[in-house]
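A lone chain, given as C-alpha cells: the form predicted alone.
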Amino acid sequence: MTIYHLYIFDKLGTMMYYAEWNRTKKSGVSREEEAKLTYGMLFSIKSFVSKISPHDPREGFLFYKTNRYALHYMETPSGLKFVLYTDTAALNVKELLQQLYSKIWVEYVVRDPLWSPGTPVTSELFQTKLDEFIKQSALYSIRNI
C-alpha cells in the first residue's frame, strides 16, 4: 500500500500544511491552486452527502475511491481537516488519521509556543515527526512504477 500526499486545512479552508511521499505525477497547477481545488471539492462532497444521506450523517464523508487512488478525510471537532491520498488498497486509514492528529499534530503543533492558530505550520520538528510517523505506518511503501 502507498501513501501519496497529505493536506491539512483549518476550518476556513486555509492550507496549514502539505507533505508528499510517493507522489509520482504532478497536477500541473501550483500547490496553492491544487489545495483550493481539493478544499472546494471536499466542501461540495460534504454538502452533497449531508443532503442525500438516508441516515444521520454524523460521520458524514470519510473517503472516496477511484480506480487510481483513494482520498481519505477526517475532520476534528475544531474544524481541522486532514486529507490523505493513498492507493486504492489502503486499509484502516481512519485510525491512521486519528493517530496523526492526536500523536503528531497535538504534540508538535498545538503545544508549540511559536505556532499561532490560523497560520501555516513551519516547524521542522513537526515535519520530521510526521515523516517518521508516516514511514513507520503499515500503509507506507515505496511504489515501484
The other form holds:
Amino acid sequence: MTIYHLYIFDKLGTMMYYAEWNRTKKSGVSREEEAKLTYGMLFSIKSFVSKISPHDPREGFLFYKTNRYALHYMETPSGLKFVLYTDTAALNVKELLQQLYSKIWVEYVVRDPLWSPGTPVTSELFQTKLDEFIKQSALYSIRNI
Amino acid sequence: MSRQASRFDSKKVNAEFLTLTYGALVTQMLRDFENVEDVNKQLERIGYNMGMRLIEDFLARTSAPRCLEMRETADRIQQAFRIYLNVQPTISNWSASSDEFSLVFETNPLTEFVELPQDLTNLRYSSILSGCIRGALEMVQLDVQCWFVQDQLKGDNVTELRIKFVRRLEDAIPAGED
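Output block for the form predicted together with its partner chain, input the form predicted alone:
First the chain shown before, then all remaining chains and molecules of the complex.
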C-alpha cells in the first residue's frame, strides 16, 4: 500500500507538476486532458461543498474516498492545489501535504530563481527531493480521520 | 548539504548586509536609468516579483488561512515584517470604511545608512516594500494599492506606508471545453 500519484495545480488551474509512483491503471486520456478533468472536478466539488455546507466551511473540501483509493486535497491561501492519491488506509495525509508544501515546494521551487511563477516545474532537484520525500514517508495502513 | 538543514532553523543574516546590498542595487539602478521615475518603477516591480514568491514562504511558515477582512490582513503584514525584516510597524489610521490603513515604521531597516541627495527627492527609496506587499497580496486574491505618505528619508519623523483595498480577485474557473 502506498501513494499512487500527485498533481500540483496553481491558482489558475495550470498543472504545475505531476508525479506517479504506484499507479497501475492508466486513464486512457492524455496527461493534459486528465489534469484538466481533475481540476474541473475539484473545482466543482469545492463550490459544491461550500454551497451545500450547513455551516461555514472552514477548510472546505479535504478528501474523498472510494473503495479502492482516496484523493486528498490541500489548497493554500495562494491558490496552490496539492492533490494526492493514496490507498484508503493512509493516515495524516493532510500533514504530509503541508510538509510537502513547506519543505519541498517552497524550498525547491519558490526559491529557485530559474523557475518563473505560473509555469510547470522542471527542476531536477525538485524531482529528486520530492521523490525522496514521498518514498521516505510512504504512508502505510491506518485510517484517515 | 547546507540546503537540507536550512528549512526551519531560519538562518539569521546581519541586517546591515541586507541594507548595504539593497543600497548597492539602488545605486546601480540610478546609474543605469537616468530617470528617477524609472528607478521607482523598477524597484516596485522587483518588489512585486519578490512578494509573489515570499508569500509562499510566509504561508508555509505561519500556515495562516486566507484573510477575509482587512484587519486580519493588516495583522499578517505586520507579522511578516517581524519575520522578514525584524521590525514592528504600528497599524494605524484606519479609514472609516476599514478598507485603508497605515503601517508606521519608527525605523526602516532598508534605509539605515542612507541620506538622499538633494537632486533625488523624487526617489522612493523603499518602494521595493510597497511592491512586495502588492505582489504578496495579489497572490492571496487581494488587489491593493500601496504607497508612501511619509518617509524618514524626506525629513518626516516616521515612515508611513499606506495600504488601500481595491477589490477581491476571483478564483479562476477552469477553462471550458467549448
